[in-house]
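Only one chain is included here, represented as structure tokens and corresponding to the form predicted together with the partner chain.
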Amino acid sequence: MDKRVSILIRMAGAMSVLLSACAAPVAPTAPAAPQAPAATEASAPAATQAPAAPQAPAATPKGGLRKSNSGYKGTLNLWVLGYTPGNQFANPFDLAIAQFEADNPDINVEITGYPPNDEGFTKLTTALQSGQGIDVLRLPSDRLPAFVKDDLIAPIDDYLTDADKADILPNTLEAVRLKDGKAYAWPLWVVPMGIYLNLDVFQEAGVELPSKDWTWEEFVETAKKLTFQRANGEQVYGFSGFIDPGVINTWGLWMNEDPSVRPIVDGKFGFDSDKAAAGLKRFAELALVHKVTPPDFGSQKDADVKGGFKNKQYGMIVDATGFSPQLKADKINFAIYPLPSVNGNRITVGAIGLIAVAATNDKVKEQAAMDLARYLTSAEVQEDVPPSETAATGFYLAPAARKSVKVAPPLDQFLPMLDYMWITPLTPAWPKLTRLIHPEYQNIIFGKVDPAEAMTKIAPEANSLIAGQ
């Protein structure tokens, strides 16, 4: 044989071999699922996403809230804020999904997510103009007025029962009622900012955990000694958080210098006042003057923020309740304390996390649609979906808008934030005012402008998006 075809036939063989080394490795056979009684078996949902969605359990029928008496037949479209086959939001809704679909065999969920950002919403908005795809959605309380305003959405008031008020906090179906008096969305969950710590920082530093009572200067001396440098050179920084125009994590640390700093205040702009340029310098001290904080401070992307936070480069950052369940997951030590108080005046920002229903002519579909809403807002839900591995706080990852819902650690370090809780005002100006808002916002944290003279900038204009024009 040819020397040069005995060469090439020996590196096809030796490829080969590497090919088969490289290639993944067949997966075992699972075994066969028990075979459920047809009427009740429930397949997980269809995976929009991506098809490795891990598929739930198939459920039987328990009825109470579950069992829909709509008489519906066909799909229901239900589309999920941050929900992603895997992740966090999408074990305890495939599993809410399974178990309402075995207590209604003619009715057919198909979930789809829909990622927490810009896109995310345009696609939502998008799909919900058009007037296809979308019967049922979870969604943040200040996206819900620009929908309502739009007769996208559909009133929940002829299906709220006596059970439904008593059972619902107040204050949230208050907050819903938008447009002549009705309200517009099932509260589902609420979300107050809560500052978390990293223990294991706080060990290193050989820091002592803080009252849970604690004050403005008891948090900056903390930051400070949570600032510090290792021996093989890595920083850590005692603080940190997300800043961008969509999210208002970091507002409740100025916002608490006085209960008139809000950002409408009697129909007007709130943040052109003394009290809140104080504020809002005694804020950016943190990173100009005490340097505290990571030094993209004001522009840093939130998965940064969070990827310190778990990668111990910062020892506390100010989050929403939702990152909560994931630390529990990845058994990151950690601790949830309120923010901390100026003066005596506590406060936390949040929102309500909502489901509401889309606005249709077919009333049966409606009617099926409110059904899941009901449900997925209920105790019920938390009863079939507790904690567990693939849910860490079962279906609630922040504090249930319902009495009834018992709420699993570590969300109840958020319940007593409740009392005090700021929620962003539902108003369809919101997204612009934070828009018009934020860039001032950074360059007073970066040093660029003076607090009082940024805000009264972008007063009139700010009026102006208030009042409508």
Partner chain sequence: MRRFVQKHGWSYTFILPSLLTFTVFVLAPVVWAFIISFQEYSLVRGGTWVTPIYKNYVTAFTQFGGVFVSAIRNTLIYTLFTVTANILIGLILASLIQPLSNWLRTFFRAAYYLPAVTSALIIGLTWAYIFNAQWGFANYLLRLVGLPPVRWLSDPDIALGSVTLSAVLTVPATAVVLFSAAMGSIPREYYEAAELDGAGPIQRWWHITVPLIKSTTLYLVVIYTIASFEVFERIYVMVPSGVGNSTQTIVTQIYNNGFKDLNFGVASAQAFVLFVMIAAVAALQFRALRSDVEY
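Write the structure block of the form predicted alone for the protein whose form predicted together with the partner chain appears above.
Here we give the lone chain, stripped of any partners or molecules.
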């Protein structure tokens, strides 16, 4: 049995929801100036560099999965999470679409990018509900259930071949079986969170690399050592992370308090527990007690966090797999570590990246959209978009959901984490639940509310959301 299949089979039986784990690369901007904590309003990721011209597609079509036999002539609108023209996340899709269009000269594919935050998911939802301008969409697994509930997504069962079923990792396909047991998306990749270490900051501060089996205490001590002021007065902080209603990048750092700390336990809200409060308090102490985070921690934009890491303002950040190709392309000296353990409990939160097809009554167009989705989740797209200057790891920005796709460096550093990756439950209530939790989570980090009181306060509404899903 393939190692990754074995790993995923050991993953939580409840394959489910998640965040915008597939966060896009963003601009190498300097971190935001310190400011009073405020509610986060995440912004779209910016291009990391001037748009790079993708390599020209093959002049001669290649056939295979790339060729649609639908007979469709016209435009397919493809929405891609994290896509900003010219960035390391967009170039692989540009190159893949160029090849698809070369094989299908009657089909034009137009790409629309949306940011990996609450604002971006709102735009995506609006587009789907309008039924206009969207045919194929790349999304994280946590957003799928609500769309399926509202009949906005087409099931893929009629288009799955025996070869697809044999190739796609079983649990990823099982995870997208929702209404009436049908599968509603093509699994693309599996996306765990990791701790990114800027090795130049470690060297500058004279800090030795910790063991990858590190504990929370060792993580905190490392962050303290990485928090220092340069001779020119520039302040360096040991740790930062992006916090937004649409993402749960940082959650694993306090959910590791105990295996019981989960947002939904036995069908009820689970964060109103003593263990959850202890984990939240411990995490907030990074800012409130240990002072290893920037002053605006909790309200930073994604670009500030990533840019600060690249500019050596932060020694460590927590983020998903999609950031690593950008770092590789920009020749940043970095390493990827698992989240530290607490009392022997190790966890990372993660998502399944998916490509789905919007529901439509035009079956010819639906066939073409399904053909595009299959191609974009296949080993053929990996062959067409190998590692290059404009696509550092090739097409795949995370370990793939098909056995036929090979995992390229530095993404292979995430593979050990799949063994204990937790995926949030696939529930239509998830977007509203994260919006309910988010302001309390921020205020805990800002030191404005007590963790236990905050989670107890929202428990009734959280239970109502979960019960009404």
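Residue numbers count along the first chain shown, from 1. Here the structure is a predicted model, which means the values were calculated and not measured.
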Rigid parts turn against each other between these two forms - so which of Val405, Gly238, Glu257, Pro92 is at the hinge? Val405
